[in-house]
Every structure is written in structure tokens, then in C-alpha cells.
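We begin with a single chain expressed as C-alpha cells, specifically the form predicted on its own.
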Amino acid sequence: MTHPTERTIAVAGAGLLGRLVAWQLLRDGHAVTLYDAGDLEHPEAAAWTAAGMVAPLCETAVSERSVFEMGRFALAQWPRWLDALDASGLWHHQGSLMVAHAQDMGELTQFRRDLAHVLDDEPPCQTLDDAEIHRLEPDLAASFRQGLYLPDEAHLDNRELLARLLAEIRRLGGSCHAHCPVDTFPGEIETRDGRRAFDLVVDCRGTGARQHHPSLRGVRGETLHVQTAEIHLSRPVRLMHPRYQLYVVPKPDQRFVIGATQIESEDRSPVSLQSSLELGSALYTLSPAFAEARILEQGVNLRPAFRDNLPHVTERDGLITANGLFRHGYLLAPAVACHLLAGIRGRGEQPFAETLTGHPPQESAA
């Protein structure tokens, strides 16, 4: 198969998987051009509701080994990437703190265990005691004994990177259309309009490109956003619970993303009351100084997954899917754009080519 140095291609999908193909094909001399069925400034994307959390370790332990190499690629491909963008100021690569209240310190020794059950090693995560864990966070609640600090996990400022991915691929001459539904072929895509042809089509979409993927599920996410002065974070902070596992993320202008649930539906509708009190309270026994903080936004988005919960790409002549993120958008969108691109280009290496190019679960090559 050949490679000319410049190709027409559409990008299909402009949450972060989609923005970041755009931006490299882009810096490659191609012509792109990326389709949204959304906002392009506020994406209805997972990418924009998620956290932005890069945490190998914490997701491996209920997921698989490949997820957790995945998962440190991720951690030195981000890097570099932000600093192309002149964005390095989005990444923060403080670890992440996981503590858990009295009774519920068995959750924390079964994490460890499943930890290192998966690595088939001795993790690397740090037991705290109760002065330790106040050096890193003094502002939690006193009442936390024992925790576990994982030094290897980091965050980023999620919203802030897809707006500078968008700015770039519009500096760079990409030509982008928002509220502009599309269906994919190999070497077309079909909008309201009709078809235009490419070079090339790749398909982003996530759900959205259920009709290709019929194992495809979304999985419903809530997350709480809130803002307060009264209380700082240094990095992201897990509360271990028997039902779930609370994440607070530290972000911008005193403001703090939550969430925990995982929930088997595509229900799209607001958070529920449950949902919302679950959160609150949790949230407020990590420190009761949360008790004023304002809720800016209350956060509901379905993530693409497969059977397998793992991603997939499949790939035609003149067509390229990926998708099934799942909820590790950010963990795991290099390993797969990276894939992409060195198919694309030709060159480079694909290290993660036998967890990515296997079908997924009751689907086809066709």
C-alpha cells in the first residue's frame, strides 16, 4: 500500500480521540477535514464530562494487564504532546491518593491485592499513615488512618486541552463542521448533503457509530462539578467504599470534578437524586469544608464499550474505526491514536497491536 505525503481525510468524531488524530495527520501535510454531530466548543463527548484522569494503576486493578501498559505509555506520551501544543501547563503529575474511612480499610488491602494479582508483582504504591497522608493532602478530614499513594498517576485539565486541540487544528488549516451528523464508508462520507470522497475516513464517533459495531454499549457516567476556596487538592484523591470508588479531581478557578457511579444504561436524563446525594455526602466526609462548596454542574455522558471493555480498531481499505474507550478516555487514547498513525503513515511502531486489532466480541472483519 502506498503513502502519498498528502492525502485527503476525514476524521468522523471530535471528542479527544478524534481532535487528536486531526491535529496529527494535520502537522503531517494532510488536508483533513473533522465531522461532529455536536458543539464543537462545549462537545457533548465523554472527553469533555470525564475527569482527566491518567491512572494506570487504579483503573488496573478491576481491568486487565494490557490496560495498565496502555496506561504508561499514556503517561510519557502526554508529555510530549502537550508540549507541541505549548500546553504543559494542563499536565500535573502529582500521583494520586487513595484513603478509605475505619470500616471500610478491607477495601483498601483488596485493591493492593488485585493490584498485585494483575501485575504479578509487588505494586508500586506507597502504604500512608495518618501524618503522611496530611503532608500530601492537609486539607482532608483528620479522621483518615491509612491510605495508598500511587506516584506514578497524573491528571490533566481535560476542557482546556480539547479547546487547544481545537484552535490547532484550525490554525493548521483543518476544515471543521459542527452539528453535522454523518455516516462512514470506506473512502466517503455521507452527511445531510450527501457524500464527498477521501483519501482516507476515519471514524471516531463512539457511540455514535453503533450501526457499525452492533456489540457496541454505552455506559452511563455522572459526575458533580463544584467550586470552593475553602478547601486545595494537590492531586486527584479516591475514597474507597464496599458500593464505589468516589474520584475528586482537582481542577482551575477552585473547582473540583467528583464521580463514582458506573451504571449499565444508556439513559441520557439528568443525575438522579440518589446519584446526587451519594456523591454530596461522600464528597463531604473527605472534608467537611466541601459543606459550601457551589454545584456548578451536574455531569451525565454514556462511554463506548465493547463486550471486552477494551478499545478496538478495525481497518478497510480507505476506512479506519476505532472505538470503546470505555471510561478510560484519557488513559488510553494515545496508545490507540498512535496505532492509528503509524498505520496511516506507514511507519512507526505498534506495540499494542494484538490487544487493539482483535475483533471485538460478535463482530465481523466485514
The other form holds:
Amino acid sequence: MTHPTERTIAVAGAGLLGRLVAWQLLRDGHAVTLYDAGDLEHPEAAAWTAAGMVAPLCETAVSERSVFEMGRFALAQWPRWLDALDASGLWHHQGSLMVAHAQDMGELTQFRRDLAHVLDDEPPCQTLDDAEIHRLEPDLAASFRQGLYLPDEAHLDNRELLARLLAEIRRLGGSCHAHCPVDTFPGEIETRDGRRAFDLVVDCRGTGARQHHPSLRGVRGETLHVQTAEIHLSRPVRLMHPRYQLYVVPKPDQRFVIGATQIESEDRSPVSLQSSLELGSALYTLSPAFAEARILEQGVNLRPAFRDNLPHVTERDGLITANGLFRHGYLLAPAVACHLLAGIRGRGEQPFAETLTGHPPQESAA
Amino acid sequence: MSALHDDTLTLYGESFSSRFLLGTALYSSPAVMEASIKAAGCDMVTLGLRRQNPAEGDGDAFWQILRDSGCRLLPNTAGCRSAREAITLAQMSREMFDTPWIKVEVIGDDYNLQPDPFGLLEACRTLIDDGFKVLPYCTDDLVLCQRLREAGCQALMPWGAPIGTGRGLMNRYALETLRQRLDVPLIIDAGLGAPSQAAEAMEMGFDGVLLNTAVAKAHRPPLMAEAFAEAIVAGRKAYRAGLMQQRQTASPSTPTLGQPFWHSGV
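Could the form predicted together with the partner chain be given as well, to go with the form predicted on its own?
What follows is the whole complex; the chain from before opens it.
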């Protein structure tokens, strides 16, 4: 690898995006300093609360085509990065499964129609009957008679990934500052101890970066983490219901994440009883054996979102901001990271420039 | 000319330039919602507060987007299951949005989100006494609507069909009865899936339409908002113009001179 002139670069925010960018910049030979307002081992980032799905089709049905394109990019990029981290075992590319109760079959039809519209093509998914559903996931409740299988979707063990990235950043000599809230400026970072100059500052602070993005908002999401040895799932399963669409994602150690609610609020208080009933009953519906699962954690976090719910990267002399990954962190982070890394490296085309470059709606260049 | 077009909706003494009220849930992004509100040309939008932790104002980033739309805000009590919950939420929303308007929803059944008429009436009585401008989301039951009217509601919002079903006017007979028997503005709220259904409601003499899912879940929400807006205007014009009566016998609009009557076989 050819190393350009070494620069001093500060990365603010050690969520998924901040860690990916810091790691890559260290590999490029830069001197990187990583700051986070919270803990690094148990981050406050949405990436820690998230379920770690890389589901371009599921997510595109509720957003737009660019999300699908960036998601396809992620499906190709993640295995390369995980390989470089010697962590290929964290990647699970076994598709995802979508099921609905008999009375809610319309939801599956609607999903297919929405997806066909966004893709302008027949969506790459297969209708399954009950035998096929249970061949894929034998532990699901017997009552599911029809489902959709989306082969080209994946999930990753996100908490382990965040830990591996941090370890690698440290191994490569990155300087990490936990519990250190900062303000970011072109070529400068301000901490409680004053200002420090850098050749470049990259701001990946999510909802913490409202200083630069007045239109940025947080969208509350709630999850449950449960543990049971009675059920094995090989892939994420999504329950389609007219009022909520929840998914369960298998994790190491017989753990499962069920999520997530989506509430237009910046409320960080604990999970509400209503949400916990919804999440719990979705789990129970997927398999009654979940009834005796133990609730290990209730997660609450805010997804950073711009008004179009799409990510945006802004660049000016000495300061790059990347934000607004909304509910698509693991799906969109590779595209966003590669876009801004190409800009820093000054070579190669910046992918997805049309979507990512420029100011988010309602914000003009300040 | 002006008499022909002077046709504003009046609710509780306030005039509205549009007869289309839009809900603000379920859009793929706030940007899509804003574009839909604009395309709908609506004057009032509803917003739910129940799950936003309103006491702490945690939904404010989103509510600000609605304030910026320039529309009047109609907070609702969606998600409340008792009169008491609805009353508390209404009082909170009055303080937060500095508005006496409230769409009162008390849900009686979780599966089809059918209004609970008993809780609804109780909540409306209290809120009207408390000075609110109450728009109750109700079923098409005549006696319930009469009681709401007696309680002081100056406008009612009967459903076309259960929320989010898109089934249109499920019980035309009941809705026609409401229109004939009640002398207050009636707005069809919920259950509409197609602009033709909105036009149908307006042709029947309803005063407005409130909907959300049919627009928010369309493939192109702003275009669907525009389609509904046009249907509502068309339906209203048709109502004011006076629909012709349907007849069994064909009646040519051009006189057919020279055709003897016995051709008709009467």
C-alpha cells in the first residue's frame, strides 16, 4: 500500500462510522486521534443498541432506491473488511425471512409491491409455504403458512465487531479518548482542556453533532435482548404486522435481539411498557418457546436522521461531517465510509456522490 | 362568480381554506411528509403525541417540522384507551402547542382500533366544558353522534371504515342518516383508500375528509395527496351543484324528434 504524507486526523464519535474511518485512516498511515463522549467498551452509540442487520431489500421497501444501492455495496464491502480484521466469523450471509399471520398476509403482498416499485423490477425474493419456512427455520411457530425468503441479506455480530475495531485501532497506534465530549471545528477539536489543532477533523458524532446540523433529529428506537437455549435461528426473521414490523436477529451465546420501535421523539428514557409488550408479543408469536427466554437488556437509543432520512457528508477545509445514517447504520456505513475515505485519499471516485455529497435538506452551506 | 366559489369550511367559527385534513404518521421521511402536506394544500394537520413522551417535550424536533409547514396543528389523542388518558393528553397538548383544538380518540378495541363510544363521550364532555374545540373521532352510530352533538361538539368525525383499512364508506346508509339528521360539519375520518371514496363522501354532503395511510403508504405520497385534494374539491363541487337522480329509463340528453313514443314499449 502506498502511504501518502502522514497527516494528523481527529475523529469525533466512536460509533460504527467513527471506528471504521479511524481504522482505515490508521491503515493509510495517518496519526489518528479518536474521541467519544461516552465509554468505548460499552458505547452509547446507536451501533451498540442496533441489531446489526445488512438488509437492503427489507430496508428499501421503507425508504428509497439509493438505500438499496448502498446496501448492495455493503454486502460486498463487509466481507472484505471483516477479512482484514480477521473476523470473518462475525458475518452471516444466510438471507432473511419474513412471515405474517394468516389474517395479515396482505402485508407480505404489499411489501412485494412496494419493493417492486422502488426497484422497478421483480424483487429477488421467494414465496415460501409452511414446509419451506420450517425447513429454513425449524423452531418458528407452526402457525406460519406463508413467508418470503430474501436470500441476499445478511447480519453481523455487531458488538463483537465494534470491539474488534477498537482493538485494531489501538494496535495500530490510534490514540483513543473516552468520556471526552468535544466540539469540532475546521482543523480543530475543542475539549474541556482547550483547543487542539489537526490537519483534518472528521465528525461522526451522530445526534451529538447538532452543532453543525440544526435539522438533525433523533428517532427513538427500543430493543430487547433475550437469551434462550430452546430456540435456534440461522437468520433474521421479520414479523409483518399492519401496525408494527419487528425483527428478531440471532446473536452469539444463544442471544437474540428483537427490535425495534420507531418513535419520532428524542426521549432516551427506558423502554415503555407498551413497547415492551409489542416487542415481547412479537417474539412470543414467532415462537412460543420464547416465553421462557430471559430478558437480559432493554435497549433505547436515538437514530440520527436528517429530514430525508438519508445520510449526508459535508466537506470543507479541515472538517468533514458524516451523519444521518438513521435506522440503516450497518447497511449504509460502508458506502458512507468509503465515500469520505476516497475524498481524504484524494484518489479514486467517491462512491454514491449523488446521494451523499452536499448539504442535507433544510440546511444551506454555512 | 364569488358566490359560486365562496365555500369555505367553518369549524367552531374558524374558516379553513381546504376541506382536506392530513395525518402525519407513517411517511418514509419528514421530507416526504412535508412534500405531501404541500401537495395536499391542506390547512390543518393532525399529530399524535401519546408515545413521544410529551411531558418532556421530547418529540419537539419532529413537531417543529410540522410547525414550519404553516398548517394549523390538530393534536390527537391516538393510542389512548380511556377518557382519563385522553383528557390528560389533551390538556398537555394544549399547553405545548398553545392550541384549543383537539381530535379526541379513545380506542375501544386494539385489533381494529374501533372508537370506544362511552369513553369518547365522557372525554368530549369534559374537554368541551374545559374550553377545547373538540373534533371527536367516532363511529357512524347516529345516537352516539347525537349525544356528542348534545355534549357541545360543533363538528364530528365519523369513520368511513376502521383506521388503515382503505375500505372506503363501509356503511353508506348510516353515513347518509348522519348527514340528514345532524346540522354540524361532518368530516369523514379514517378508512379511505382511494380518491374516488373521498369524492363519494363529499358528494354525499360531508364537509371534509381526514386521512393518513392512503397517502403515506402510496408509492408516491405527494402525488396521491394531490389526487385526494382534487377528488375532495370535485366531490364538493358536485354536491353543491346537485347530483341528478338516478333513473331506470334512459333519457337522451338530445331530444330525438320524430321517434314515436311507442318505441319505448311502455
